[in-house]
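Below sits a lone chain in structure tokens, taken as the form predicted on its own.
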Amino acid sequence: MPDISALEPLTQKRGIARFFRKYGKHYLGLAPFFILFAVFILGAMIYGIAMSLTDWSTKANAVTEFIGLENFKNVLTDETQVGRRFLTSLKNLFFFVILAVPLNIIIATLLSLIVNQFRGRAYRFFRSAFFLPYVAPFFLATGVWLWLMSPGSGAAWTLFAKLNIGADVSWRTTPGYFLALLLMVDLWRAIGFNMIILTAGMKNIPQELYEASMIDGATTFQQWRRITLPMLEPVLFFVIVNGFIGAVQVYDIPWVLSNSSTLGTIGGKSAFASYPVMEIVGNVYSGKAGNLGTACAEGVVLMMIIMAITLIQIIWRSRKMREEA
């Protein structure tokens, strides 16, 4: 039998050449994205992790020294002012996320069910009207609500005052009311995006399923529970994960609402209105010499939180899909 082992390298080379002739142009088209991702996302992330292990100051002629996990110890314990503020911001973030994400999904789903009942111009009008706040800049959306909540004259403030809600307090400086104001601004701005995604998902549900269920005598609620929600599950998963990631990175709205400008005033007294990204920015620009190492450590902690909870969501959904298969 002839020995063909000597031909194997030649065959492999021809196979590789054939592969690149067939798919090379496609990978070449994707190359700019991967290059930009490697440089500006992956590279920056690795650089930030490395800098979190150093004493990195913005002070002129400052020497950057490797200090190991010292920055993480400072930001994750209440033994330092930086740590106390960062832990407080994480606590504020926890309450914001557990309220903002579910409310966003629930309201967006209900709006999608309502808007999906319209056709033609009415459908396009309501879809655009709800989506419009999402395209507005953060500071503009916040400014609109500051105007609506102006004490004594704002339309929203007047309505709440008639309901005997917050008429005698400052919403921007009172912890509980500040969270309520933050939720209103965030929901008003973000719901439109989720509504558009969910409405598009509903449009892809075959109408034959609804027609068959009507023949079987199913009610509207039964159709929503047995058809709409199960068929929307992939879209809902995307909306939940995306909403969680966006909520964890909240920054612009509480920054403007709390009128934060320097580290001493970020988040108001006792940092009741401070959130992790605000603390990161504060540590970068604090005083004459910002501590970039501390800011990077806080950023790494926030990144790990996002990655951990997102991974949990993905694993949970994968197990659920295997159980249903």
Given for the second form:
Amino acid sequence: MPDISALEPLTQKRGIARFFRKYGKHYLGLAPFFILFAVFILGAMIYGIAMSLTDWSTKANAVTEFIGLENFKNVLTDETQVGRRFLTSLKNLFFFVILAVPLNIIIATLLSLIVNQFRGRAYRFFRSAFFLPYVAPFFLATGVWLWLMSPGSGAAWTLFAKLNIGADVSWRTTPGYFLALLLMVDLWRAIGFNMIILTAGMKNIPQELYEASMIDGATTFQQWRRITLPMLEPVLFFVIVNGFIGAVQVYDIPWVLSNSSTLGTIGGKSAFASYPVMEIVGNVYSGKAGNLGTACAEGVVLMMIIMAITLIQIIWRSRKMREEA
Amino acid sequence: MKKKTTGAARVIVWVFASVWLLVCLIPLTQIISVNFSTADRGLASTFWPNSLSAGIENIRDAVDQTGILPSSAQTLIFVSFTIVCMLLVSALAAYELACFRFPGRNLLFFIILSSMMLPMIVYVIPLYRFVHGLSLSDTLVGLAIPFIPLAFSVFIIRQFLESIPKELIEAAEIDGAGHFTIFFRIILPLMAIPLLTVTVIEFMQIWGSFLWPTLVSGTKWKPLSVLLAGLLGDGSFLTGRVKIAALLISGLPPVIVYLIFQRYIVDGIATSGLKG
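The structure above corresponds to the form predicted on its own; please provide the structure of the form predicted together with the partner chain.
Below, the chain from earlier opens the complete complex, with every other chain and molecule after it.
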């Protein structure tokens, strides 16, 4: 064999050129999406994580300095104003999430089981109607419920007052009732979304399973428990994971609800009506020294919460599946 | 597909379905009833409309007092511009990912899939400063930027393109058509259904988006979500009827789009949930 090694660099160079001639156009087609994604989404995310370690601020000609974990210390103690507010908002978030996600999933599952009992036109009608609240933009949903729940005159408020619930309070300005009002608006709007996904999942369950169980004399409720829900597990899992990610970032509805002169500031002076994303945005506008670094640190905390919740669910599910296998 | 249900279950199903139907619809029909009724009726006890002219009067008041018309026009421009850019970028990416094989394809698709789960709050603050630094805040491009690289859209279009026969592309290649000519001339016209699906879903989503618009909007650009969120404060000087008329105008476009294209919306959301 003649000396091949001397030829190698040449073929390699040709190889790269050939590679690009062959595949280059595909990367070119993907470029617009990935460049925008890399610069504006991924790049911003990494930058934000880095800047959470600095005293970055909106102040003109302020010098940004590395301050280590100082922001995280400030944000997670009750010794600073920012920290007190953020911790309160996390506490509010905890109660919102553990109520909103399970209630949403349970009601959405029940509704899809119900919708799935109908056929043809009735099926399509109920599914469309139950999805309608989700179509209404958040400001429409919040506006309608604020009006229905306005103290003294709102139709829903009067109904609750007759049942002796909140008869002498304004729901949007009273702690506790605020959460109830928030859940009311959020669930009214968001349940339809999960219902659509769950009914579609139910349509994918093989009909033979139901036919076989009917021969065995199973009732509708038995079919739900033994066939529908177990077969729906992957879809339910997606809906739950997605539900948590969405709920942790709750922002627009409580913003509008707490936009009240009685409360003074968005989220309330004691932050009783505040949620973490509202605190983050509030910091951006506060104009205080190091405000952006603080906001970034709060964002990182929230991201870790989301990642932890998602990971726990994934691990829990895979462990359960291994046990069953 | 016949399924026998016991009598008791049948009754329960109907009762629950009807109750929830009322819960879903009454708040929405109430807006219409109150808007189209005369001012002497109590706001809480109005369950049906009684006056068309009073309704028109309310809407005219809302237009005069809130600046809702320019805001609606801006929202329409913002939403359309965003969707057109987003569709171009994501259709092209979906075309490459669905119709061709090349090194790194699976990795890139995996990145797109996982970014569907990426929470917006993680990047929104630095992105806002970035856009601000480029002097793009309070501009059309600034408003549109984070919505353009949309993984959901790539996902839906790719899903559809997988089912297109590859011979179509091979035949065009033999005829000497270029890579991007094939995309614009042959593939794009075939994509009407997924493009429509993404368009209607994103029309609703972006119309109601709030977090990003609050950050970048200012005096020049004020989408409806920002305008309405401000109006709904109880410090606002507007009367109840004017607020309700404003809600009616601003919430109507997404609802109309839904009622016309509901099949696409429902199918699109269902696929994304089932395959995710």
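Residue numbers count along the first chain shown, from 1. This structure is a prediction, so every number in the text was calculated from the model and none was measured. So that the term is clear: the rigid core is the largest set of C-alpha atoms that superpose within 1.5 Å between two forms.
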Exercise. Relative to the superposed rigid core, does the CA atom of residue 50 travel 2 Å or more between the two forms?
Worked result: no
Problem set entry | Core superposition between the two forms, C-alpha change of residue 69 at least 2 Å | no
For this session: Give me the C-alpha shift of residue 23 between the two forms, core superposed, in Å.
Result: 8.1
